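What follows is one chain in structure tokens, specifically the form predicted alone.
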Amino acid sequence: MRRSGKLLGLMVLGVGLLALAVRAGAELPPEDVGQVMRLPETAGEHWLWVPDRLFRHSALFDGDTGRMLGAIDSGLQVSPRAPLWSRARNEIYNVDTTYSRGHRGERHDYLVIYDSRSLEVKGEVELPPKAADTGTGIALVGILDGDRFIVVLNQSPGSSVSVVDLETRQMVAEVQTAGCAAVFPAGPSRFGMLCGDGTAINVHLKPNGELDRIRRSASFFDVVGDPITEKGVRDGSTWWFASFEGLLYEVSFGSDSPTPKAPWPLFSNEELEEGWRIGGAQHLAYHPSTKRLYSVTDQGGPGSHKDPGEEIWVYDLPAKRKIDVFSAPNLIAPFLGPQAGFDAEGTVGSILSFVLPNMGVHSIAVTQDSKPLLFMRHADLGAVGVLDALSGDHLRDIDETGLSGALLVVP
């Protein structure tokens, strides 16, 4: 009830402030229409995909300027799946779902191929009509190293994985993976999955993309007492996953079978007693060169792992210790500002941020360059906060990023 009470207060007070803030007769500058532009040859280091489940598209933004660069459609699924960007092929790939009668009828799933400069569709590959669909869109699709194969998780309700060869633009295999879900790329012909019995598997492909073999680990986490989430982060063939109670598991998918290591705690006993837990929908981000792990945290106690968090805790992975705490910006003003005609950084925006509670963030993502940015969003506020990922300084907010969704994707 704590979260729902905040949301109700936000709605009541926000509507009142909106009415006061709207400026009657405000003149808008004329829109410059008819322009056709192309993106640069290479994706920017600070670009960001912001998928929106209501607008049913994924919008591309420049994190340095806040400028929208373009968008691609995302079909009728619950939430857009992560767009996949191939720099080697100058292409973007997205899995779409359509129905012959709008929201009903015969279903078709496609891997849609876009030109990465014009964002025009240049091809598609039809998939089995059972691509997995979740509220976050995390770990449902992946592009393997080398940019030749794309893997797509299926659920019907049994689980399998479709393998698409980008060279031939054909689906070359459907791998049966009963009891296992989510796809975690770990090489040119290998990906990992997590399984419902507390194990993980490695799926090895042949050079043509067909199944070679599947290898399973020993059981390493408690699926009932303290399950791990699928919101993993990657460094090469190693992935990290957090449990609901804040244990961090390291799993290497780089050998024949997955190799998990003993977990270590993200929270001290005192912090757990104070109610601190992982939070949100995309709660981990990782920066390989600094070995920093970022985690959305919420002081909500057991069962609050889906609640947004107002803090991002920063860890030194090799040292296995917390080194910093960042505050999540209040994204209410940058969300409401453009709709109400006021500047989020001006007087009205400052008052709004002061009066209304900070609703926290559900999702984070970090760029992979030497001057990284940390992006964050609340699933019900169409704005993205931008922090310096090294210092935690709040640099800017990107407004008008959409209406609803939890996923953030750095190309």
Given for the second form:
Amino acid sequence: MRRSGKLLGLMVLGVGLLALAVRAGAELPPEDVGQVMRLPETAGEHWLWVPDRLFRHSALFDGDTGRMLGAIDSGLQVSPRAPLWSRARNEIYNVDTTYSRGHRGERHDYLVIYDSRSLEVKGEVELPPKAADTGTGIALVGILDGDRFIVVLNQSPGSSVSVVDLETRQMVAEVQTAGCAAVFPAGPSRFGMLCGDGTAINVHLKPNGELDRIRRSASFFDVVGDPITEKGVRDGSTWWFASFEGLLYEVSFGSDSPTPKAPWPLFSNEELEEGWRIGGAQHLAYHPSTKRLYSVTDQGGPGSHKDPGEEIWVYDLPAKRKIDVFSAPNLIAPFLGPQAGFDAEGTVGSILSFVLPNMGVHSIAVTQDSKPLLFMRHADLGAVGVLDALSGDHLRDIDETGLSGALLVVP
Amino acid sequence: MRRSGKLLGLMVLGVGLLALAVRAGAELPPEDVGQVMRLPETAGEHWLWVPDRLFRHSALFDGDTGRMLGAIDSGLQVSPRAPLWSRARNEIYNVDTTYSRGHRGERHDYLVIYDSRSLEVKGEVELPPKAADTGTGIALVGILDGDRFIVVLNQSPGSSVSVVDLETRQMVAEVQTAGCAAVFPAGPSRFGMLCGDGTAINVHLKPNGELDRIRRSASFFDVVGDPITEKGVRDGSTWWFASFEGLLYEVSFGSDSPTPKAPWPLFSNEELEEGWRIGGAQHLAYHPSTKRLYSVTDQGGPGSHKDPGEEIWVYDLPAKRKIDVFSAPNLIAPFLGPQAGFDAEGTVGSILSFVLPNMGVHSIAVTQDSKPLLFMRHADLGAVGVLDALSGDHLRDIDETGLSGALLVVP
Amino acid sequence: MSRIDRWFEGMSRQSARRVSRRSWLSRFGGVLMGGAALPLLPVARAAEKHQVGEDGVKGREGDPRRCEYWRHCAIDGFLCSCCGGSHTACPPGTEMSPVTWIGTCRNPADGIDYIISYNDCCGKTFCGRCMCNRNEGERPLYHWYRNNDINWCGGAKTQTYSCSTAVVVKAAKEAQPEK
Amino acid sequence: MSRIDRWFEGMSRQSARRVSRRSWLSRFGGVLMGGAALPLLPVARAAEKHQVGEDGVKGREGDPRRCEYWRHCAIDGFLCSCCGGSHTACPPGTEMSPVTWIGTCRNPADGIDYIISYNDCCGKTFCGRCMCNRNEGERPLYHWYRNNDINWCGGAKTQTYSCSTAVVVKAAKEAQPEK
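Having looked at the form predicted alone, could you now put up the form predicted in complex with another copy of the chain?
Let us now look at the entire complex, which starts with that chain.
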């Protein structure tokens, strides 16, 4: 091409010289090596973490553009735990389990501290090597209000909770919580837990993070007959939990002991008879300013509490009634598209979405702003669906979000 | 059921008692907890390692039954390296790269020593933290004849080779091999390498494993115009390598310096014009007693040297001619079958295999016995095809062999 | 949701429940399924499916390498039977965790409910074969020993999870909670 | 090999070459492809594909988030443009390895061959997006700096491989070896 350009210049001199000049001007300049991107100063309101079991990281996406912004690695446990974000400290925290020889050898657990602009590791706090590890990764870690303390559920197999002081970057307490599991932040120095005897507890910390006292509620749900899942949602110090049969329990962790209210049903008797049940993994999401509850719903009947749902039922919490039903998008086309080299919005994608059944979703999350997005994933489809959380309109899908996992975390 | 059984016994006493007695006799006894399987004393002739990038292990299969026998984990490098098996020592060796914090932190490389019956780790030898890591994992490690020394290619990015003495379980030498890469065992104390100037070298070790001398051949191939791949096959101290354009080079590493013979063409001029080329990853396999060479062949023309091939061409090496062509099996049905819950030999599998295109294979390996099996995989289909290596008959497929990887290792 | 979607869902709900983590492929495969039956080679694992099953049970419910095996009614993990172990033994080089979750499953051969202990095999990474998730009587995280989400390798030397077994403890005095 | 196989192969060879590691899906998708065009929502990444491309190149060859981007002619890895970086910058928290392999690619806008340096970004695990493998002028392992199989994070602080960039070094004096 360069050679033919020269020939052209010789043959048609005037035009040829012009062409060469333009080309020389257009030649791409050498570029710098070593550039590394940074994130904006503050987290976007529509950002989303997508943790992945097989890639062993949590990838960060912009829900508006679908672009991946970066990632933080997780440890070698079964599932990555939820990344925690402190806007006050411009830090991100992740609890990782590692072994001295890859997948074997001595176990070490760490709270890893990242700069939230550079995603570089800026510190770590070693934890007792027994941080709980589950297939879902839900309710295992939490950052308390005020961003000073992080609580980490342990299981060995009895339960306890490690408390880390982010101010001193030290572990300050291990609270014994036998018989209770999952952590539900509910204040600057308080978190709740659910217990195997149908009660809940409040764990109160002293100002330095050490245990002050544990206070237990009366027994308020049926652990065997109709248990509530630990996959709750939060508004301040109030949490909501749903039972397998669709009773919604409101529990305030705001006072000395947890105070549950009488539950109300998410399903009518008819709906229950038709087999409608809660289902999936992270099956609830909550939007505070509109007080809307989103619930993944499947028609699998008893025992389907971990099955994905084809619908997301929307409830007005103060009114205690269902106000809308969203269809889960078909995530097969956006999952296969980029791997198959076709555009999901093109012909092949259209046909796939038309022909193939909708698999439903295991997990949902909603952003907390005034124009909220509702994110959803099926645990084994590497794509995330994005809906307008108010209208239910299906806005877009984000492709290649990973291979396997049930968590969705809005930072 | 027990309750209804009791009611039955009350209502029809005689028959009821008999029924209860039979049931009691048939009741399953409590079973022992803690059992762990062991492998047979010696490796089977039809066994196969399938290393996987995403699961980060090498799984061992029986090619006759398709059953998985066990696995050894790999490190956190891009690809697992080839497991090495010493029948004399009843040991398996794997070179693993690990980091102190999972995927980050201080790097350590180890030769991990497994008992070949229990697959338990029985020792390890720390290596310089620069063992070479490639997408294929081919020709990076080798065990020398006599099973005393293991050689490990380093790249940082210049090359060297670590030598481990299995007798003392110590690293005994780091041989500087700048400009050369890949290791080709060729005796108890000798291995070959290919070099960037179109030569090959012989690295001779002293009896204690330290470097004795390096001897270089004349330049015998065109590194830029028509390079030979480092994915060679072996018979004693002789190795064969194929060039991108299908010239087969025979190199003896059996004397002081490597001695290459004049190459001969795997393709006719017509076949080259039709676009036939070698292709894939581990694209050659060799069966010593029949002196057959198997070569993955694709029709992609120049630049297709890493593309999978739809055919395996079979050559008689002494006669220097093609004697057979095997079709690569369609591995889509056995890959999807177990995940989709259908049998690959059933209706769905049949339709899939009939309708879907054959993807070809990247890698092949042949067992070394008198009734050899030819194994093959596509780097991103989690299934291994099994052919009779003499007749080319497609015997069976092994499903769920992993997710991603290009190596196949016959122990 | 289209009608054809619902049709496929009805078709595949059962298998989707049984192999929930990978259910999409089940439905995906269904699209290409017709009435024809073409000859195809046996896949190695499937070749033995017609043998006399374990525990005197015929068919898939008697095959420990199937998710449908009767003992798997509350399992969540890779089946050790497909990983170099068996339904009662770990693959070579792994360790069986002594602590575990349990299920109550009915043996179709004798009609008796048994307590099944799903001991995890630990110390090597994911086996990656025969993923199976069923949740009969499964209970949330705070009801530890009925919960199948937990990595139960907590009691083993190394907590890396490889696969799960299904060991008979004894005949159950009560049926599953939900029954 | 059936005739229908050959037909599909012909159809999809180009895309298979471009995305070889995952090419089966390309062909798989092809099976379900017909003439119809139904409306569907945009996938986020695809939404920007019609923009004016990089380096003055229109279409996919000007899109750094496509395997077809002209600079990717000898790449093998995940595209950093899809991972929080760009074709010349690493994603946050990773480090660009200073040692690298190179390719020689022709810019369709100016017809000039450029030497492209495929610096790997290192220190975090696989990005997992936009896998791309093309091998124009790629050479075996012993020809280090033309080999794209090598984990080129050897020059970085941590050798964990995340993704690959495609940085213009300069105009090439010679074309690709194979051209």
